[in-house]
Structure formats: structure tokens, C-alpha cells
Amino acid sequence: MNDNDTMKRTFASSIDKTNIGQNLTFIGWIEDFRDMGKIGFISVRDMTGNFQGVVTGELLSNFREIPRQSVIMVNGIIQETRAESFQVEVKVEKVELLSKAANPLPIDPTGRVISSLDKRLDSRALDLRNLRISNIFKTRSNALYLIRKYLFSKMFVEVNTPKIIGSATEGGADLFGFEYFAKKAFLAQSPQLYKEQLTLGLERVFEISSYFRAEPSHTVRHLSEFVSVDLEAAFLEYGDVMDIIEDLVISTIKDLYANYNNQMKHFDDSQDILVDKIPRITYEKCLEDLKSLGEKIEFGEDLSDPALRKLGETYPKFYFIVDWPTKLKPFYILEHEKKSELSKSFDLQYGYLEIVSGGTREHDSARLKNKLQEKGLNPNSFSNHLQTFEWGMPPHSGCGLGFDRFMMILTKSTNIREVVLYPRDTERLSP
């Protein structure tokens, strides 16, 4: 095969009855071969879908020697078909074996033989030949495109902040540390402090990137390496950021169903994740709801996983939990002026699953130093960050969206590893 052959290829999804009589070339993987004796039928898949080929004569014996999932180039005439699954079929005139597949393969990429998730992840590249799995990652790509498009429309600037940092600047313990040219360094668990600083000159910024958390969690919703959509904006309050997140989530889901429904239909045709409005429920109202459900939580306590699951039964779709107790939130979250025990903060939930956390930030350097000390943190460790607050730091708010969890919702997946190509958790470091 030469470069000119490749350029002339036709994709499976692009052929219909208007192509009848044309001589076309296809490249793909053999998914099935039905040998009927004097005639054979092949099903070949490329990145767009499957086509059926009809094989007769000497070519039939050739196909009997080619293992399934091998890569072939097929040339033939488009003709009518009786098959219900295809509009037309290809009468094969020429076939070239480009790459022979081993037999047996470690997993069945058609999905007919079910493999465990761990076994599939061990053979992830092959797993992607499964149509549902490949559509997860096409949807992931489309969702990232739509999120970027939306944020650009709101005058946000995309930025890239360091992932190698010199100190545990958020005060968290769940950091991966390592030696960096004879110095102690860490992998960033968020871009929080950097994106706050960037509002000083760029006003509205966002970043979509991988972050790292050395949290020994063994759940279906936690990873050690995860993708987050972070945004920060000057001169906005936390209510304004909630408006942006609400609009972003609703519009992204609507656009996916409107423009990429061929992929979305592989997950659920009901479209029950479509909403027009996301309710906002205070932390204190959540405590009242939980009390009526037999789950007593005192003010100031975090909402446990069992509590959030009960709350998710009352609010099974998207909902905001707003105005959390100040002591539950990081040092950089601002409290309400008239009720300092409550913070200007929010979480976006989908049932029990938290996907966004955000709020209004403290922009006064003196108050920020006091809050660091109240949290048991040394302000000297934050000197580089604090100095930017002396340069005219604007009032600002922001949030971070757990993109992998959002993908779980979009694809109706119950395990976060399903929606990440090569997940990293407490047990998995390869492939």
C-alpha cells in the first residue's frame, strides 16, 4: 500500500445507495467472516462504522486464512443488499492483508465475550475497537470541544499552569512528592493559586488539564490522576460562577444530543440527563432534608457518603449545594459578611456524585494571612502567592469541574475507570 492508496480510501459511514456501481477502496478490521461455501460475507469496521462485503471465487479461500481483527484493504463495487443492517454492500474484487492479528486475542473487542474491566484496561488499545467504548472517548473529545467553545464565548482565556510545584501550597496532605534536581517537589493537585493570580492581568481564565492526588481511595469515583476543568474570573460572585456552570453543563449536554446523537445513543436513548434548570439548595436545607430521611447531621459536619446517597434519592439529577459552613472549606473561600459561619461556596451534585466545587475567593491579603493561620498553615509558605495580593488583586470567584466524573454522567458509566483511557489509581500504574 502506498500513500496514494490511503488518500483514496472511503469510510464505511459515507456509502449509501447513491454509490451503487462505483468502485471504491476501504480499510478496516475484519469483525466477522461468514463462510457459506460458495459465497462469504465479511463485516469490516473502520473509525466510522461497519460495512458488509461479499466474497466469491478465489478470494473466498484467501479470507479463510485471515484471522478476525486483522487489518485489510478492500477494493470492490458497491451494490444492492438484502441485509437489514446495511444500505448497500461491497462486491469484493481485491483484498490486501495489511496487518495480521494474533489468535486468540486477549479480549473480544466486539463485546460478545464479556471481559472484566481490569482485563480490558490491560488491553485498552484493543478494547477501543468495541463500538460502545470508542464512542465513550469520541464523546469525551466532543465534550471537551464544547466546553472550550462555551468558555471562549464568555471571554475566558485558556492558560497552562505548572504541574511541578515547589511546596504544598494548598495545605493539602494528599500530594505526590519527589526529588527535583536535589530539591523537594510535588505534583499539583489543582491550579487554584495560579489561576487566582492570573485574574490580576487576564481577568477570566480557564485550564483543562491533569492533576494528581495521593489519596488512598478505593472507590468507583476516585483516581490518582484526573482531568479537571478549572476556571477563575475577576469581578464575579459565586452566584455568577454558578450561572456559568449551570449554563455550561446544560448547553454541553444539549449540544451533545443535538449534534452527536449517533454516539450518545450508545449510552441511553432516554436523554434523562437533559435539564433546563439546576436547583440551588442550601447546606442547612440539606440537613433538614436528611433529618426527615433519618440521617441526623449536626451543623458544621461534612455530608458523608451515606448522607449524600440519601440526598441523591431526593434530588436524583443535577443540584447545587450552596453556603457551606466556613470551617469545611479551604482558606481561600470567602465567608458571608453578615453570617461568617457560612461561606460563599457551592458544590454541584448529580445525585450523590459531586462534580464541581467552587466559591468566592478572599482577595484581601491581611485577611488571607489570618485565615492561613486559623487553618494551621504558615503564611511564609505562601509568600509568592500572597505578594500578588499587594498588586491590586481584584475580587474574584471560580470553581473546578471534575471532567472524568462528568463523563460518567454523560455515558451512564458506574466506574470512573471506564471513561479514562489509561486510569491511574492506587493499584494501576500500567499500561
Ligand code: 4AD
Second form
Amino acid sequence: MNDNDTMKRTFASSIDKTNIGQNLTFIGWIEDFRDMGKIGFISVRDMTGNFQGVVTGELLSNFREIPRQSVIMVNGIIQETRAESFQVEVKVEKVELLSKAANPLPIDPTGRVISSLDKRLDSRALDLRNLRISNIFKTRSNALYLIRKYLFSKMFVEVNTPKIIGSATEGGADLFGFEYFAKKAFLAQSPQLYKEQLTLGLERVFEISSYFRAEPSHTVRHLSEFVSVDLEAAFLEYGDVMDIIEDLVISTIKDLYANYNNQMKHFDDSQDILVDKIPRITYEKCLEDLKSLGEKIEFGEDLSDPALRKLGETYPKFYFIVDWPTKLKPFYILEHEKKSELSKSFDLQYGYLEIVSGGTREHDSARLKNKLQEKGLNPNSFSNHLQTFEWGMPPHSGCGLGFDRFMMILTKSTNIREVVLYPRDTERLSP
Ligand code: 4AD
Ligand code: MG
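Now the other one: the form predicted together with the named molecule, given that the block above is the form predicted alone.
What follows is the whole complex; the chain from before opens it.
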């Protein structure tokens, strides 16, 4: 059996003039039925595209009864067509209703009637019958494939670390807690500590998974459950990790346009996200830029949302913000030897949007213990983690890439909910 004869069906996109005269069977969803009285035209969609069917005679009354978006099996002869958007059409000889759709449906998946994002998310499975929407998720799948392929080529090993954890991964209070048999457990906010530990056995690791943050954010870029591409590598510095991320981002975008343009064309004709290089701008330079734009931020302050939006006007595409103040970064980030108020850290931005955070890690156990204390965390809660630093912990660096945010850029979506099948936020827990 090849791809084309599953259930003895022919796919819509596979027929052309060479099939004229053949009797073929198709399965798909009725997208449209134009009833002209003596003749009718159906447009039927399967996973590869649409075909046009011509209906005459007694069959017309059958089609008048079938609601749009019902699943039908159609059998007919391939013939020439006058339609501009098709090479050939199917003269329908037989139709069988495989699954009847309700009428009316909660949303119109063809997009002719526009529905709000909330309504669409309530009917997400049906929403995917819209061509642009299904292409978002096909692109998501392809981007994941390309990212994996890239990281394998750099000798990274894919790992799976627990999402049910006994204590906070990175400190901070933004964790979902729940009862785990007789104990208290949490959902992992990131694989940070595990991936660092794994560098001592595997050197280079990456994990692609969902992570959970109990931040009550109401924005277009935060979800309670999001997918991160986390990587960690022994004997690399944060500059090397930036090189990897720069190469990964650029090559993934290039590859998508080169090999999956039939999907990418649904989002963007300009290909303006394609860049050759990603500039690295220090945090201190950002403060200067912001000052000249009338936004005064003191050294040591985080870049607020309005500040990042201003900065995004100066740097509208990808750019790194490097060397953040040590006090703004988590306990595991290493500071510069000669300038301890600055850390070996970076964020990758796309305009105002943060895509990646990363840096060189502290790998000395005594200093790490001090750092935990300085950040107000209890080293005893990190004893399992700290002991691994006595087992030959290599110097290491890494980062986490917010995959859903990357998808926003790839698909030119302004709301993260557009690129996540079943988003979870403070309000939404179903479907
Ligand atoms: O910046 P974050 O919090 O960094 C870490 O988790 C570190 N452990 C990474 C490291 O290796 N140092 O998260 C990484 C990225 C962010 O830049 C952002 O793109 C995304 O994950 N992210 C979210 N995406 C959607 N919703 C949320 N609530 C997110 N929180 C973080
Ligand atoms: Mg960050």
C-alpha cells in the first residue's frame, strides 16, 4: 500500500490531466456546494487540498441534504474543467455520506464568516479545517523537526526530564503545586537543574517539552503551559550558545522558506524574518539607546514592557541583549570575573518579544551555594542538585527558547494563543 491508496482513495492534490477518463474514489469534507438547478459544483477538501466535483441528475438531491463539513466518499470520472483553480474535475457518479456534520456549526472554518479567537479556540478541532490555521500547526511540526535535526547535527542528545518535581526548579514562587500521594509536588517551570546535571554524563543535551508557570499574566505572549526548547552544553561559553542559537534560528527560517513554502506563503510573502546575522547589543548600550528615546532606566533595573517596545522600534528584528546586571539573573548564572555586577547572560529578542534566555552557568559548588543564599533561597532544598557539582561538573552554558513565541514570529501571529492548539491561561482550562 502506498500513500495514495489508503482506503483505496485518491488524494485531491494528486490528480491532473494524466488522470482524465479514470474512475477514482476520494474522501473528504464538503467545503462548498453551489447549486445551479440542473448542475451543482462541490468543493471537497482532504489533507492535501481541494478538488471540484460536478453533480448532475438524481445525485443533486442527495447533495442538497448533506450539510457542509460533512465527510463524504465520492466516486467519479476525471474530466477536463473550465474552472481556473483546478486542472481537472470529478464527474460524480456515486456519493456516500460517512459522517454528517451539524448545521449550523459553531464557527465557519472556511473563514468566510469571521469568528473571534475565543470562539475559535472553543471549537479548535473544527478551526483546524481552515487552511491557514492547519498550516500554522504543520509549520509547528516542521519547525520542531528542523530544530531537532539541527541540534542532532551539533551532537546534542535529546533527553526527557521529570515534569513532576519535589521542589522549585529555579526558585521563585510561580509554580503550580499539587498533592502527590502524601507529599507536596510541583509542575516543572523549566528543566534547568536537570539539564545542567546531565552535562556531566552526556556533555550536550536538549529537551523539548511543556513547562508550567503559575504567573497570573494577561498578555498575548504568556501562557501557563508553554513549550520550550532547552539546551545545555559542557565546555561552551554563552557566546558559543549564542552562535548556536543564531545559526539554529536563521537556518530553521531559511529551511522553512526553502522546503515548506507552500505552508509559509499563508503567513508571509515578504520573508522579512529572514536575516543573515543577529546583532549582539549590551544591556548598557540598550540603556543608552533608551535614554536617547526619552526612556530613562537606571542600571540594574529590568527592561520594562514599554522600554522593550521602544527598543523594538530601534531593533525591529532579531537581536541579542547581552551582559545583563547580575542581580537581574537567576542564581545559576555566572558573573564576569572582572566586573561582577555584570553577568554572562543573554536574551534573544524579536522586536519587543523575548524569545530566548541563556548564559554561562556557575559550576563551582561553594560559589553556587553562596549565590542561592544571596538570592534568598535555601541551599538545603537544593542538596540533591548541589551534590552533583562534586562529581566532576564541567563548566557549562545553555539556554531556553520559547518555542510558542518563535512560532508567533514564523507565522506572523500577534497572539501566542494562535499558535498553540489548546492554550492554557488564567481563564482557559478547556477544551
Ligand atoms: O526566560 P526563561 O524564564 O528562562 C528559563 O526558563 C531558563 N531556565 C532558560 C535558561 O536556560 N537559562 O524562559 C525561557 C523562554 C523565554 O525567553 C520565553 O520565550 C519562554 O521561555 N517563556 C514563555 N513563553 C510563554 N509563556 C510563558 N509564560 C513563558 N515563560 C517563558
Ligand atoms: Mg527570560
